[in-house]
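There is one chain below, alone, in structure tokens, taken in the form predicted alone.
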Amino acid sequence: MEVEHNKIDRISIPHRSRGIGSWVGAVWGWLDARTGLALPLRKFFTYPVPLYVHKNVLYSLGGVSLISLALQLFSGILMTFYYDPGISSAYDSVDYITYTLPAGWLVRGVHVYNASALVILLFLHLLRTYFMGAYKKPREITWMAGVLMLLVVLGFAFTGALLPWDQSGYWATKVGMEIAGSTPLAGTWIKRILQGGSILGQATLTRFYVLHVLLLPLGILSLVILHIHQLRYHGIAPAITEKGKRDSKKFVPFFPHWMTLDAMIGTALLILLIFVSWNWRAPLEFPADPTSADFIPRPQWYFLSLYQMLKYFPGPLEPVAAILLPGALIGGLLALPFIDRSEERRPWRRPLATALAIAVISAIVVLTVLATL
């Protein structure tokens, strides 16, 4: 009874000439009494990252794709409040959101323009994961969550895009439509499902609307804990170089040390998209026309490198073009772990996985030009 005394007078309320510190560690002693919070955040800050991880930036690219999914999901949580998916009233609301609502531009514009950092940064983790080979035993789901999430983010983009129900959200998710419906097989029921019928309208304005805000956040936030779990359970990587591994046996706090540069990152990229918000406001095309006929249609720019393909693939070559290539793509990214399974980690001893990415990323990058031509 004794112990059970001393640990009820700890937690109590402290007397009001206490300073706020007493205070607030008097509420977070309740609060680990009951929850027993205290012990897995300590080990989550506490958890010792190698001083070469600490001292390399691309290491920050992880975290600060996080804060990026933060922000995009924060502004998107706002803008709900004022968004109406209607489509007599969704394109209204959201210029009344752009030009009418106080800060409204600055919430519609970070994650207008958020969305593209996202997908960069992203890309950009997978990347450097990949050509550090840390994809490779035994963090294959780590990987796999990875290449999922950049697919999950992908989706937020199409389905985000008709949202506005602006000319251009509207003919993109037409000929995105059209793109789906080509599938072998299965293209028909596909592309019905998403558009809730057999023409672009109310329907497909609601499921595009609650893919958007319920079930891809779920998605992402589940994948996102999948990843980090597996990333503390099976630690970062070993370093590939010999300063590396000498930095490897090394060790600094997640917190303060790595948490803060990603903070400092994080809080650049907001200022940064601040900057453009204010400078060039979140484009608002006129609202949607069916009926137009001269409107050219023009995806974002993280689609045009399969909206040019398509120009190679013409009639009966198109599912190749929209299935066939990308889906080979993703699924030699996922099955990438268990095709590649020597040891061997740096780039420069691994020349077909090194030269097959070049080849890629030279071929999206070529392909994005030739689009905005």
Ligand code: HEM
The other form holds:
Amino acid sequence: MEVEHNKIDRISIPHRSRGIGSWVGAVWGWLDARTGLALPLRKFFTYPVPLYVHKNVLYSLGGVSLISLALQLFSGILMTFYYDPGISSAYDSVDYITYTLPAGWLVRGVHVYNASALVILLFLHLLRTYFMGAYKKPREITWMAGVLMLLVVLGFAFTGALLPWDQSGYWATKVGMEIAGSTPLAGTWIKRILQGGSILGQATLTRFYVLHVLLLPLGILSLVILHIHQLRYHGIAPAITEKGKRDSKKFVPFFPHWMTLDAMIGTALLILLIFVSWNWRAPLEFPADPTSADFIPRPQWYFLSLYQMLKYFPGPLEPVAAILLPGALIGGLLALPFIDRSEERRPWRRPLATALAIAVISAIVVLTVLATL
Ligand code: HEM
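Please supply the coordinates for the form predicted together with the ligand, as a counterpart to the form predicted alone shown previously.
What follows is the whole complex; the chain from before opens it.
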């Protein structure tokens, strides 16, 4: 028996003295022998990336969007432990998270402010891929999955606003429901489905909650997988500048080269979110009061351009601003790779596409500014 013990000591002591690395290696070896994960993971992280992508912040917008999305899902999951989706308890649960729960202000702050950051990042990422013609053949699916993700993110914003059941969320949703109701032919039907009946009440909150914490997350996760798969399958689009073309023949591994800049910007984003959350508590108005007709509804800033446009199309013309123009923009974005089939990617050689984008961006910015005056 004693001999056996000695044997164990002789084997285990030198093993332990090699430090934590050998333990990690041993556990990893054990896992790999059972799952075969090491090879695909190594392939993923050592994927060769052309040099023109490396250290170019424009190519980090997608990766940082992914980090921002992960932060959003993580902070959202934490909040579901305390959030209560009932019309008589939702407000109190959000108030508790914001003002009483230890670090609740931080989790909710990150969730609320990061929602805006994600919209901005996605918009910039869309512009980068648009101006560099990255939507063209064979990246149609990458692009369309991106457009759908942007829509899902706006869906998150719309459904999330109602969850605190405060005045601003309630009345913004009321306006949103009127807009949905003005859809030609199917308006009444869409409004009833979303609202869960003829009034904005418990059924609406339940539906928005299920959409916000279950269906939209499932949707966006599936789209992220499709987007990243397509990206890896086709590789990043060819460079458009002369310097980039010269760098196209040289490659660096995805990890740590490309990932480092993304991780650095992601960390800066997190620090900024903590700073903002610390200094300004995420807003919570008075509890929703369906009888207070004097409350002026104000949508989140990213819906302001739409809100402003509605003012120029009063009465029976409302569906033009509410449904037709945004619908044409989204439909146009989805169909873009099939409409613009030329192989030219340089924005200065695609004057029509470039001018069109500048006109749409200017219109969105001007309408948003006008709405804040
Ligand atoms: C949560 C949403 C999104 C995530 C996480 C995401 C992630 C990424 C990542 C990591 C890349 C590679 C790096 C880069 O090009 O920046 C990429 C590329 C790409 N993304 Fe996105 N993206 C999202 C939304 C969008 C949107 C809204 C669009 C446009 C409508 C879009 C279109 C594209 C295209 C076309 C590429 C290929 C770029 C190329 O080959 O040069 N993505 N995306």
